[in-house]
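Just the one chain here, laid out as structure tokens, in the form predicted alone.
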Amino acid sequence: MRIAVLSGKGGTGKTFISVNLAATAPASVYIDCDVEEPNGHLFYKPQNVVSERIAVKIPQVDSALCKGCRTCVNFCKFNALAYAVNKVIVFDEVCHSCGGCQLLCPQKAIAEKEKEIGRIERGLSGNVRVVTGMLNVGEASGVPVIKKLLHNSRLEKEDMIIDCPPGSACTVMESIKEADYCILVAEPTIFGVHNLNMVYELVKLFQKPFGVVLNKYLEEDNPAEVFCQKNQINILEKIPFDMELGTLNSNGQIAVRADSKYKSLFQDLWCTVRKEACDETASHT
């Protein structure tokens, strides 16, 4: 089963739940899909890890045969491609190795090569295998070393928590594509209603099962529990504020395996979250 968790900003909690849910399972692989920031792997800190590299194709032009006739460049929808000072121009940064530049050319006068974008880590964390997907510094987009951490990550017999990137861009929407349930992380704040929505409205275009988990929960005023009630969204959990555990996640540890308080919390959160996915799987079979 695959489970995503999604915030609609950085800092809301999606790590912490992804990570801790993960620990909770009696056997899981968690996915850190949060290519530009990764951190799930400080909490669990992996052993014997292995590293592959991710590259992606980029056209590379051969100006003794090409006849300038700028048939690739009017081509590109992505302006990867410039025809100045009678040579094709390319741009890596916003090319998306679509290929179709070196299909059209009637010269055949382009060609690939591989540029290194980032990399996929794994390694093992007691109950947990942790796959962490790392792009690298400049790169515009996450989306080829995404599509490789899930590709890969298909023959897994393990429930898989994907820890997703923050917001709703195509980074997010590759993330959830194959997930078989949502988990929408939210903060107690009017700001954090509008964050919400955004994933909200994301998983509903992709009609997927979901619930909410409200994090930092304070016994008043919540807009974000106001909101689930209005939407009938389904409150998952309500995870307090509380700086005890602030604290044990400031210092890179794994609540459910330093206290068994917040184990308890996650064993019921998982459970939960395991019948909400198995019985919307059953009622679209």
Second form
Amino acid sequence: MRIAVLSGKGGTGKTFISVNLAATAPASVYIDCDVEEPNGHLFYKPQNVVSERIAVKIPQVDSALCKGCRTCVNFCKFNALAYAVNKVIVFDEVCHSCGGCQLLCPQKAIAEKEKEIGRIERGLSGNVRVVTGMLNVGEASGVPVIKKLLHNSRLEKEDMIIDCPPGSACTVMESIKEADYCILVAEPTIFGVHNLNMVYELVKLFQKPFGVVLNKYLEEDNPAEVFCQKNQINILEKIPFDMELGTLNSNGQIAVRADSKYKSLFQDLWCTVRKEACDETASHT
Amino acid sequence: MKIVIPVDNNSMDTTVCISFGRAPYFLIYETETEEKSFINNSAAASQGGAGIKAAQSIVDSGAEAIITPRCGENAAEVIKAAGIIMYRTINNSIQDNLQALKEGRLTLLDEIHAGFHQRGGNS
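Return the structure block for the form predicted in complex with its partner chain; the form predicted alone was the one displayed.
Expanding to the full complex; the earlier chain stays at the top.
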């Protein structure tokens, strides 16, 4: 089963929930898709790390063959190519590596060169296989790294926890595309509700079964809880606002491995999520 | 000499547009004949790479100089490759800038910014 954890903004607790949930499962794969600033590995401190380079293809024009027909320039929807004084100029960071320019060039003047944009690191931490995507600083899009991270996800036997990037843009869509179930993490603030609404719209659009975890929960008015009640959204768990949790987290410790109290909290969440996800799968078949 | 200015509207009483890549129109001015025409900037609606596309249409127009308040680095790369001179505007008045060009009072635009890329801003 593939479970994606997302939220409309950073700092809500996606990594906290993902890391602890994966550590609770008997055997699991934790996949950090927050490739711009992956931090799950800081908690797991995985062993035997193996690194893989991720590269994309960028067009390379042979000016001796180019006749200046501009088929490539006119085709590129991202405006990654320009033509000035008998020469095609390629803007690597604007290119989305679709390969269309190469396919369409009537002179076969375009080849592809590889450009490294990041890497994937795989390691082990107890019962968890830790897979981290890392995008190089300055790169425009993490989508190619996320695609690679999730490429063989259908073949995985263990349960997968996908730690998504914040927000609701392309990288998040790519991260939840193959998910069977989505956990939306929400903060008890008005701003938190605004962000929750964005990911709520997204999972509805993708027709994913989902539920909400109310993080930093206090026994007072909770706008996120009100939002869930109003929209009849299933609340999976309320995780209390707790200094001890905060301290464990900021020391890079995994709460469920440090304290049995949190272990039982996440075991409950794990059971709820599995049950919810299974029911959804059953009702869809 | 054919020069180009990014402008807010397609008439001579308009003002210089603060943005280059996303300017709605470009004024094309022929210094010898004082002939004026406007082209629609089709790049203004692009999701990305607006500066590159705008620069491309300026290169295609056969311009030899541009007068603009600022320019992003991708657009500048295309413009420089085509050997087009870039002048900095003195204010947002079309007439003032054309007059300054005629009198040789314009300075070259040499600060190229990294591009605003959907962050907007008027600074």
